[in-house]
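Take a look at this single chain in structure tokens; it is the form predicted on its own.
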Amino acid sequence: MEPLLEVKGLQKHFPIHSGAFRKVVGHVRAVDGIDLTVYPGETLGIVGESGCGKSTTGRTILRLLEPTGGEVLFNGQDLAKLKKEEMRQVRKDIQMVFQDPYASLNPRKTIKQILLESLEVHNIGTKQERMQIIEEIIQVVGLQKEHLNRHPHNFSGGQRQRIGIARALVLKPKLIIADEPVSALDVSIQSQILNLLKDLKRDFNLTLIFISHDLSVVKHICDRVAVMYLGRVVEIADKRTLFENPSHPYTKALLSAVPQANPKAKRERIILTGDLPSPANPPSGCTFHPRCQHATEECKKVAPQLQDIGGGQLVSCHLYKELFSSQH
């Protein structure tokens, strides 16, 4: 099956500026060359810990933000070298859901004028056709058209939600990317937009990358994984190769946290010692490597790169076959 999307080596660096005149000294790494393939049709999470670079990667990928470097590839189109007015035609297909559904809406707005902007800037159907696909679609994420002409402020988070989800849903997009979507919200409305974004996918046969740094979120809506780690990706798996045997000492900590439903099911957890290093200034070689109990003098001078194991679980660990070559 050919990719949906394909990113290749993606890079998004931040100038540190200083002093008077503003001189850069330095860059703030936040993605650092990142290989991702998106099929259509499937969910791809992304996941780590807050500061390693997922939400920049969304954006970049949309062009939200410029690309420092690498290739984005949406249907064999590199989307990094394309003009803004091509750009613009693409983001039909590409849409996104924000994190903060209290944010992501123009309170000066009622939800019909917001869900209307984006087949008004696309010049998509007659203002009849419009209205008909609005009102529609306000029902499909689960609201009534009397909703249409509220302003964002007479609902709750999770609602707005909903309402970011139509508004991603409006262009009938081919691909999502859905920047952590419940992670503002209560525990008990996360369920909800979480089936719902799954009925969507199927009924609209969508394609999503689903940003989160909530493995079991994850776990409940997502295909394949991909581990990020200090802005580059260190395993990708399906969801079952990877929650049953990870293959890097980053994803194997993680999964080590996630709360478990029965009390008496014995597992070690693995407490990550230092802080996460700063994107400004990476370790060298592996940038796990401080933080890793197994790392050796290898690790420490020769980054590692991704390589496929088998199955499709791609690592980037020079010492995965003596740590884990039990499970395998």
The other form holds:
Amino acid sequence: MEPLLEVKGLQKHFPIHSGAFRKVVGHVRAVDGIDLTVYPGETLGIVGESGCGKSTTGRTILRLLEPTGGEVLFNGQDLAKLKKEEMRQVRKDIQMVFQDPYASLNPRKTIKQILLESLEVHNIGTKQERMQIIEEIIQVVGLQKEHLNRHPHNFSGGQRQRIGIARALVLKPKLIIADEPVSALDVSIQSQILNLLKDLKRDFNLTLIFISHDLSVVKHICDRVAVMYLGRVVEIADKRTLFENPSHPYTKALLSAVPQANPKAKRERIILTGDLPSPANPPSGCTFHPRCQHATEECKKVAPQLQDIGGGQLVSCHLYKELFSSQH
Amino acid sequence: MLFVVKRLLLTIPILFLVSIMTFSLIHMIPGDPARVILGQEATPEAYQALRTELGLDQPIVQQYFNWVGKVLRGDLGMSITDHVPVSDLILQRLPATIELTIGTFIFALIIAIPTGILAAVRRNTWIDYTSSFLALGGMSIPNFWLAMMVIIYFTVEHTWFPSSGYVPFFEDPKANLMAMVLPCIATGLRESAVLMRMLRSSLLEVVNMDFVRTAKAKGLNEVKTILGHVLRNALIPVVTTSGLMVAGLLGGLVITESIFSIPGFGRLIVESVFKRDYVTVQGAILVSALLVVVVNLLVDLLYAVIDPRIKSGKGAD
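Which structure goes with the form predicted in complex with its partner chain, now that we have seen the form predicted on its own?
The complete assembly is shown below, putting the previous chain first.
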């Protein structure tokens, strides 16, 4: 199957300025060479701790942040090379659901204005058709037509996120990037929104990139999962393989941290020592080596590449073979 | 609508306080208004007669209500020195000042809005630095000096505009507007600098907000994002400053009015103070305070138009 989105070696480095003349003294490597493939109709999860570059990846794909390097092939077209105006046209097909439903809606506009604007910008339909579209979409996300004339402050967090989803859907995009769409919500509301996304994905045949730090959320909604560490992807696999058979030491540590319902279940807790290193000055070789209990001399010197270990599972680790075999 | 009614009701206690303060002014004069009006050599009979005429022999609360009653009928008393009704004096002087205020404000906006937006959008580029430098200059240059420079350039070097003189608008609109151009430039430049800095910093706060990113993700271009999403959210502080500015200008254009020989309201106040015309000062201060109250009311109503959350009482968080 042809991929819908192919990200090759994507980089986003933020310059660090210092001194009176704002001289560039270094770079924060927020995203440092990421490869991802997203197939039509699937949900790809991107997980990792805070500050590993998940959100930056999402924004850089959409060019809400300009990439420093790499390619973003969407339907075979490199988004990173498009001119501003061309990119603006493509935005119709890739929409984003943002993390903070409070800040991401303009407080001065009514829901109607917010939803209509997307259609107006891209010249979709006549006035009546536009109204029809937004009246439909607002009901699809579980709100009522009467809500259209209200302002964002009249809604609760969950409702606002429904509006955010409606806003993304109204353009009938081919790809939606959801950047931590439920992490600002109460747990009881989270599941409602997740189920809404799941239903919409089925009904609208959407392709979804779902960015989250919450493994249980990812497990609930995704088909495949990419694990990020310090601006890089360390492992990608389909959900089942990843959760049952994690191959990167970091993935294993992450999974061992997921709380389990059964207190008697036997599990081995892997406690990572140390903090996430600074992306301004990442460790040499494999960036995970200072926190990895298996690290060897090779890990300190040579950066591993993502390699296919079969079954669509890709791992970036020198030791996966030994670690892999020790499991079986 | 409820908000408007509420806000209107709120002005009643303010106006009450203003009236008490203005009323007490005449009683704060050392000695006695009758004595001041008649001078030291007046006979006791004449003095008593004037006291009765002015109502000064009545209890003070009675005096206050008499005065308020007159004010409400538009009677602000007779000028001590000019012997004409104070309301006439004020009505003669106010139009010129209001025109000058509006002109100054419009000129300030014309300069401030585009430069403020450009400086914020192109932050840390030469456009930002140049406009910030000019704004600093605009704020530092004294008003009267700029007024004289403008006169020298536009009327002495080039005879484009008249240097002074005022013609009422309804007598000769063209001459009136021509005479107003230079005063408006001279005062407006300074005010524009204040507004421009205000707009810039307020825009910078909004420009990094999440919903601006949302607008970009929707596919809006830069111009539409700035005008449609950023500007309106950045307007509140600018409107506040504008309100203070307009209120200040209405009573404080003395220097401009003096330099350009405009018979304005600010000059009326200052002249009356020098002539010790207490009745005129009292009336002018009352009107001036009233104007400030009205401007503030307008600003508050404008807030509600700009930010729907204010109307519903949720506040601009």
